[in-house]
Amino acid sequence: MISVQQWNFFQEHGYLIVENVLSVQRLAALREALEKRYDLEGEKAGTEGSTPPGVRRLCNLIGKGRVFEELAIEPIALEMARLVIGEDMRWQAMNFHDPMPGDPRPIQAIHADRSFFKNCTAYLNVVWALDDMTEENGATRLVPGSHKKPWPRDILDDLKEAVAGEIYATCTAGTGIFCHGDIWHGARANLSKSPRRVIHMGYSCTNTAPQYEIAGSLTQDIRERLGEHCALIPDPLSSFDLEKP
């Protein structure tokens, strides 16, 4: 499903866009199925992972819903996923946000995602777009060509300016921006009146502790279900040294 021509844009810049790989039908059952998670997690929403000033927050999501177990498989990450990392890797979390409309408060620190995980040597972050993504609303911001750089926190003073040469990734409902472990970026406000709901979707080398407790969060209906992808579950917390790196 990778092109030679995408796969050669995505080693030289960090990053792909790819719009319409999710439906129509399928955008609406995520949505649907993430408002009524959020309405039944109330003030526990998000509190596996981190909850933000002014975002709704789900996290570990893959055992929460069949629509969240079919993204979590769906075919052209996992294939991107496998390219940047190699056949053995693992899923490392599966999280809602959405920046509240009008509120100038989720402007997120340019960071790289590997910096974050001890361990790591490999790392995609596939962002789901369930909503358009404009300047406005809060499209994330990227630095093309920057995974080939060093990590921001060890050379800029200040996270949250602007970066010289970064874009938005402006994009449809549906899209996936698959973002490289390296490759600086950050979150932004929604300062428009509309939602900008997204799903990250995290993979990693099997020796990256997931962000929260997936494996234990499974049952065994889901791990029928997913079968042979059961492959993708990693390793329960209690193996990992979760030192910070």
Ligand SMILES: O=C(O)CCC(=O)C(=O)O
The other form holds:
Amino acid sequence: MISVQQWNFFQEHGYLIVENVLSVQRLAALREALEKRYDLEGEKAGTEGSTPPGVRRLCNLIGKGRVFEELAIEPIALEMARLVIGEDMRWQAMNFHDPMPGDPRPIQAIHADRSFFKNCTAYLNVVWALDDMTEENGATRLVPGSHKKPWPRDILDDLKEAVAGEIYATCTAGTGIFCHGDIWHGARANLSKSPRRVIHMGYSCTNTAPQYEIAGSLTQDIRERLGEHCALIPDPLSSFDLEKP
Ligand SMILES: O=C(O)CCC(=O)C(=O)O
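Same protein, different state: after the form predicted on its own, show the form predicted in complex with the ligand.
And the full complex, kicking off with our chain again.
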């Protein structure tokens, strides 16, 4: 349950870090499922979305295993998404992001997620830390309070350098980092020798197209298990106008 203090913090700063959400067992199951899936997908891994150099990526994870399905309906994430977006909200994406240890290339430009999605009026990105996140291994950078400013894409050009006021979301494995759709943030390179794996999960308003075909990827069995959570499934991609305005 999100406390009033946590909600006020999120509104003021544009992010909230909640530690100890995922148990040790759950973390182990998620890591194992991701490794198996990564091997299974081989060269196709991440291709439904983006495949940045030096990053092991998997996309559209919701229908790719029970552990992912369960993470997509994690109560604290749904509670937070409903506070940010409203009752009528949808899944927008679920991606695995693993910058390879020692590879300096995977520094993401600072960005605000909502700026990428046409007609999107409300967005929440939940970054689930599957390993401890440290300054050295590339804890996500965040610019507190920037969700109240214009979007980086309007004013910055592919900015990979440090931004004034940025902090690193250092935390323990099992933490949920809740990011307002307008907060300036970015993934960083992992300059340590061990993995720094996250899953990021996007929730959006109903106007927002999913990042790839989610509805068509969910089988009848999955839908039966999801029950009332099927209300979170976005409309098929084909029903959205994806042309630029
Ligand atoms: O891997 C991370 O640090 C999070 C990246 C992220 O939130 C994003 O790509 O929007």
